[in-house]
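Let's start with one chain on its own, the form predicted alone, as C-alpha cells.
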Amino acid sequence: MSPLTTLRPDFAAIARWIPAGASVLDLGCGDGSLLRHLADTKQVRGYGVEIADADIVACLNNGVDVIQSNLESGLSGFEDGAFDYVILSQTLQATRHTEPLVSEMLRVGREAIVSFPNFGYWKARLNVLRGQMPVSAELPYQWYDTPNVHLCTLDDFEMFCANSRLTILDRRVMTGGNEVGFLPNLLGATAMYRFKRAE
C-alpha cells in the first residue's frame, strides 16, 4: 500500500485520528484504499459498506471486508456500539436523511469521523455570486449530475452537531492537501470532523 503521504488529503488527516488496533466501520468506502492503509500502518480491523459493484470489487482485490449495502437504509446489521469509529468520508453530502445516518453511525460506533467538502470555500462562494454554481476539485460534479444532495457549510454542521447534541472532539480544515487555521469556513476547501454524543 502507498504510504501515508500519498493517500487523499483527507484520508490521511483522519488516519492520524485512529489509534493502533481499533475497530472501524467505513461507510462509502470505495475501493478499500483507506481501510487497507489503516489495516497496514495500524492493525486496524473492519469492515467496508459500499454500494457499487465496481467498488466491491476492488475492495474484495485491496483486501479489504466489505458489505454492499446502501447507506440510506440504515446500519441494521451492526450491533450497538460494535466498532470504536465510524468513517462517512466524502459521502455525507450526498445522503439524503443525514441526521438517522449520523444517529446510527454513533449507534454502532463510539466516535463517528466525517469529511465533507465545504460549500463557505470562498471559491464557491464566488460561483455562487457569478451566478453558477460551484464545480471545482472537491464539487466535480454539474448541477444536473451531481449526487450531492445537501451542500453545507462548517458553520451549518456545527450548527447541526449542537441542535443533535453532538459534541465536537476534533477539526481539521484543508485546502490542496495544506490544513487551514485562519478562517477556516472561508478558507477551507474541505472539512473533516470527529464527534461522539455528548454526555
The other form holds:
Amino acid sequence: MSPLTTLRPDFAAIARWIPAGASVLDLGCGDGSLLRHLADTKQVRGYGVEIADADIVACLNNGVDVIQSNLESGLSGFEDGAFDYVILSQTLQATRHTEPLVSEMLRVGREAIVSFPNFGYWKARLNVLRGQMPVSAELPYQWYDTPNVHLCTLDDFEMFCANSRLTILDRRVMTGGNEVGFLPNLLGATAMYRFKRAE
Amino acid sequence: MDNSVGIVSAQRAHFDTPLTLKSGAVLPHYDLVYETYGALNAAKSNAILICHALSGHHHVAGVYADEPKNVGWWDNMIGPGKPIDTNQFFVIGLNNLGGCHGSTGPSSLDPETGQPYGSAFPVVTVEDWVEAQARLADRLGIGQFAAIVGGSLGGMQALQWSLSYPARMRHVLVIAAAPKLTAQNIAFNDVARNAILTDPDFHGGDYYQHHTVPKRGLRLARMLGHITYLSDDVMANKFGRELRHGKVNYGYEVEFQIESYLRYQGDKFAGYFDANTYLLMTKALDYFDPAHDYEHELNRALARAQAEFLVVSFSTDWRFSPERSREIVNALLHNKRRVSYAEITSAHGHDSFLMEDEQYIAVMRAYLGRIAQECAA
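Based on the form predicted alone presented above, generate the structure block for the form predicted in complex with the partner chain.
So here's everything in the complex, that chain up top.
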C-alpha cells in the first residue's frame, strides 16, 4: 500500500478534529483516503458510505470498509449514536435532501463534520457580478452539468444551523491550503464545520 | 485455456466418526469428495473454502483430464491471476453431505443395507454441512481459513461458519445470500418439492429400487427455480415473446422461445441431478435462520462472529434481494464487525453471482487482494 503523500488540505483539517481511537462514518467517502489516513495515524475505526462503483473498489483496495448505499435514501442501516463523528466532506452541496441528511448525521453520530465550497468566496461573487455562474477549482462544473444543487455561503450555513437548533463547535476556513481568519465569508474558498445538536 | 488451474482431480475423504445432525439423526460414517487448487503455504494460513449453492458441487475450477469440456462452476472467479488467485491461495471445493456428485447422499449405497439410502437419508441443515466441512478442514490440517466464500445457499454456509466456528476464519464472503428465506421463497421451494413428491415415479424417495427417476417432477422443480433465478428484464431481452415457428398454433405444444428454453434447462438438469438431493437442499435453505434461537434478533445471532466480512448483492436479484443482504450488513454494523458491502448493478437476477461482471470481479479482486496481503505479511 502506497503511503498517502498528499492528503487533501480539507482532509488534514478534518483529521485534526478527530481524536485517536474515535469511531467515524464518512459519507460520500470517495476512494477512502480520509478514513485510511485516520486509520493509519489515529487508529480510528470506521466505515465509508459511497454510491459510485469505482469508489467501492478503490476503498477496498485502500483497505477501507465501505458500504455501497445512496445517501439520499437516508442512513437507515445505521443505529442511533453508533459513531462519534459523521463526516460529509465536499458533498453537502450535492445532496438533494440536505436538511434530512444533516438530521440523520446527528442521529447516528454524536457530532457532525461537513466541508463545502463557499459560494460567498470573492471569486464566486465576482463571477456572478460579471453575470456568470462561478467555475473554479472548488466549483469545477458548468451550470448545466453540476451535481451541486444546494450551494451556500458560510453565512447561509450558520443561519441554517441556528434555525435547525444546531450548535457549531468549530469552524475552519481555507483557501488554497491556507487557513483564512479575516473576512472568511469573502476570502475563504472552502469551509469546514464541526457541529452537534443544541443541548 | 487462459488463466485456468488446468487439469484437476477429485479426492475422497472417508469419515468414521459419527456425525450427529441437527435433526437428532446420526450419520455413522460418510464420504466427502473435494478438490483443491493452489498450494497450502507453510503457515497454513492461505486456505479458502468455497461453499456451493443448491445445484453446485466440488468441481469449482479447472477441467478433468478425461472431460476437457467439464469446466468448474466458478472457473471465472478461481484460477491463477483470477480474483481468487490460486497462485496466492489454497482453494478447497467440496460436495456437501446429501449431494449427488460423490459425497454421501440419498443416492449413495448404505453400507449397512447394500441399497441406496433413498428415503432413509436424514435431512441435513446448513449447520450440519458446516460441521462436516470443519471435519474436512481438520483432515487437511487447516486450523484457520483465510476466507470462507459462498454464493446463495453457499453464502448461508459461509455466514454459519462465522457463528459455528468464529475463530476458524479471518474473512467471510457472503454473496447473493440472505439471513433466512422469506415466506415467498419457502413457497417457491415447496412448489418445487411438490412437483417431485407427487411424481408417480418418486416412490416415497426409494425410486432407485424401482429403477425409475422422478424426472417429470425434478424437471418442473428446475423450471420453476430457473424462472426465479433470472430477472424479468433478462428474460424479456433474451426471449421476449419470440415464437419458435413464427406463428401461434392455438395449442399446448411449445410455442414461445421461453417455453423451449425452460424445458431444455429442466430436461438437462433432470438428466443428471438427484431428486432426493434437490428436496434436501431446498429444505436446508428453508430451515436456515440463525436468528431463530435469539428471539429472531439477527443482531444477537451475529454477536458471536469475529471475522471480517464482504457482503455482495445484485440489483435485480429478487430471490435473494439486496435488502436481505443489507440485513446481514446491518447486524454486522450493530456488532461493530469490519464489513464492506457492494451492491452490483446487474441484469441477471440471482444468477448474477455466477456471471462475469466487471464490477463484481473488481470488487472480489480488491477484497481478496487485501486478504492475500495479510497472508503474505
